[in-house]
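Okay, so here's just one chain, in C-alpha cells, the form predicted alone.
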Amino acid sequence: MKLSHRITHLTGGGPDGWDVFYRARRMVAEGHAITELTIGEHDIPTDPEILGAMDASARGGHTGYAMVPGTDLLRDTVAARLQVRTGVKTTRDNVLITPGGQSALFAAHVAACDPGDVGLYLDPYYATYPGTIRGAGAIARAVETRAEDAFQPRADEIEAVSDGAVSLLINTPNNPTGVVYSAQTLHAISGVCQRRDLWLISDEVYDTQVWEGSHLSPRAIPGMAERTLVVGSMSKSHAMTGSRCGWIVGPTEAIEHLINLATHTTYGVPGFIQDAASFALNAGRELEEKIAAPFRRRRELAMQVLSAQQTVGLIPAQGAMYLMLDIRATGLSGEAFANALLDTHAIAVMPGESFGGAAAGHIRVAMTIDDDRFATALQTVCDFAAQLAANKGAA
C-alpha cells in the first residue's frame, strides 16, 4: 500500500542531522560512559509540589475527559500570564490548551497555511520546524541568518523570499543559538509581516530563560496581536517535559477554529495535568526562576571557561539552555567535530548542521548536567578544539 507523500517527506527525504545523537545513545545502551550535552532535558525532575498537585487532582477524580479547549482555570491562568507579559487584553477565548508545544506548532500551521502555501522559518532552527510545516501541507522555506549577525534575522532577507508565503515561524529566546531577538529585530520582522500579510507564529517556550536583555513577545507590538499565534509550554519553564502541556494564544476567531481542530485530533489534555499546570503557573516567578537557575549558573561557568581560550567562539548566550559554539578554527564541520569529540573524549554534542546550513561549523551544547561535570566537559571541548586547530596550522 502506498503511503502519503506528506507523511513520507516530513524530513524532506534526506537525513535529519541527528546521527551523532543516535550514535551516542547506542553507546550508552552498550554500557559506555558518555557525557551527554545533546538535548534540552532538565537534569532535575518536575518539582514535588507540582507533582503533588497533579496527584491530588487525579486522586480527586479529574481523570476523565477534560474540556477540549482546556479547563477554564488553566485558560484563564494562561490568559492572565500573557496579558501581563504583553500588555494586550487576553481572555480564555484567546487560549487553546494543547498536548505540548509541538502540538501547538503543528496546529498553528494548520490554521495559517493551506496546502501548497509557503511557510517561512529561520535557519538555524529547532529540528522539527520544517517537518511541522510540511506536515500541515505547506512548503517549508528557510530564511538563513548569519553567525556574524549573532543570528539576529534580517528583515530585508525575510521579505526577499516571502513571495507565496502566508506565515513566518520565529523562536526567541532561540533554540539552538541561545540568542534573544532584540526589540529592533522584532519590530522589523513585524513590519514585514504587516506589509506581506503574514501570520507570525511565535514560539516562546523559553521565555522564562533570559540571561541578558529582556524577552519581547511580538504580540505586544502594535498591529501584531491580530496576526500572531503565540506558542507556549510548561516543558522548559517548569521542567514538565513529559507532562505534555502547552498552549496557543491568538485571535478569538483563530482559536475557535483551532478548538474545532483539536476536537478532531488530540481531544484535549488530561485534566489532572492541566490542574498541575495551573498550580505551577500560579506559583509565580519564584518557581520559574528556581527552575531556570541552574542554566543561568552554568552559562556563567561557560563564560569563564570560554574567556580563557582563543579557539572556540561563543554566539551571544542570552537565553535558553544552550550554547552555540563556533569551532570553524579547527577546520572541521560541526558534524565531523562532534563525531571526533565523541570518539576521543566520550562527550556528545549536537552538530550545528543538525539545525540547518546556517549553523555549519558550529556545535550546540546543552547545559543540562551538573555544574562540575559541565565545566569539565566544556574545558575538554575547548582543549580538543585547540589541539585540532594547532594540528591544522602545523599541516
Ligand code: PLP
Second form
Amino acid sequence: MKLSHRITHLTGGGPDGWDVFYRARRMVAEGHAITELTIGEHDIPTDPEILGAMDASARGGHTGYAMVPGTDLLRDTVAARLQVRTGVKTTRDNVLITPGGQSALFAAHVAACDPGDVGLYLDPYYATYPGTIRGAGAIARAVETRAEDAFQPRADEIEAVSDGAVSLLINTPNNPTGVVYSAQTLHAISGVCQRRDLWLISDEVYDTQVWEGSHLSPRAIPGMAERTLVVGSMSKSHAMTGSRCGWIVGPTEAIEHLINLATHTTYGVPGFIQDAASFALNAGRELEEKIAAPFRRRRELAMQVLSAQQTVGLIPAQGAMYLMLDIRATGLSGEAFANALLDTHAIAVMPGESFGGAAAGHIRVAMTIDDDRFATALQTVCDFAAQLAANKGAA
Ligand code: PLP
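Switch from the form predicted alone to the form predicted in complex with pyridoxal-5'-phosphate and print that structure.
Shown next: the complete complex, the earlier chain at its head.
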C-alpha cells in the first residue's frame, strides 16, 4: 500500500548523524562498559515528592479522561509562571497542556503553517526540528548560525531567506550549543518576525537551566505576544521526561484552534500527570534549582578541565545540559572524532554533524553522568584531541 509523501519524507532521508549513538547503544547491549555522554536525560529519576503527588492523584481517582485543554489548575499555574517571566498578562485561555514539548512543537507548526509554507529553523538544531516542520506539511528551511558568532543567530541572514516563510523556530537556552540568546539577538529576531509577519515558535524547554546571563522569552518583547507560541515542558526542568507533559502559550485565538487540534490528535494529558506537574511547578524555584544543580556543577568542572588545555575549544556554555566542543584542531570531522573516541576510549558523544552542517567539526557532550566520571571522561576527550592534533602536526 502506498504511504503518504508526508510520512515517508518526514525524516528527509539519508544519514542522520546518529550512527555513533546507535553504535554505542549496541555496544552497551553487548556488555561493553561505555561512558555515554549522548542524550539529554538526567541521571536522576523524577523527585519522590513529585511521584507522591502523582500517586495521590491517581489513587484519588484522577485516571479518567482529563479536560483536553488541560486541567484548570495546571493551565492557571503555567499562565501565572509565564506572566511572571514575561510581564504579559497571561490566563488559562492562553495555555494548552500537551503531551511533552515535542507534541507542542508539532502542534505549533500545524497552527502556523499551511501545506507548502516555509517554516524556518536555525542550524545547529535539535534533532527533531526539520521533521517536525515537514510533518506539519510545511517546507523546512534551515538558516545557519556560526561557531565564530558563538552560534548567536544573525537576524539579517534570517530575513534574507524569509521569502515564503510563515514561521521561525528558535530555541534558547539552546540544544545542542548550550548558548543563551542575548536580548539583542532576540530583539533583532523579533524585528524580523514583525517585518516579515512570521510566527515565532519559541522553544524554551531549558529555561530553568541558565548558567550565564538570563533567559528572555520573546513573549515579553513589545509587539511579540500576539505572534509568539511559547513551547515549554516539565521534562528538563523537573526531570519528568517520561511523564510527557508540556505546553504551548500563545494568543487566545491560536489556543482555541490548538485545543481543536488536540481533541483530534492527543485528546489531552493524563490527569494524574498534570496534577504532579502542578505540584512540581508550585513547589517553586528551590526544586528546579535542585534539579539543575548537577549540570551547573559539571559545567564548572568542565571549565576547569578545558581551561588547562589549548586543543579543544568551548562554545560559551551559558545554559542547558550540554557542552559544544570545537575539535577542528584535530583535523577530524565531529563524526570521525566521535567514532574514534568510542573505539579507543569507550566514550560516546554526539558528532556536531548530527545537529546540522553548522556544527561540523564539533562534538556535543551531555553533562549527564556523575561528576567524577564526567570530569575524567572530559579530560580523556581533551587528551585524545591533543594527541590527534599533535599527530596531525607531525604527519
Ligand atoms: N526541545 C528541545 C530543544 C529538546 O532538547 C527537547 C528534548 O530533548 C524537546 C524540545 C522535547 O522535549 P519533551 O518532548 O520531552 O518535552
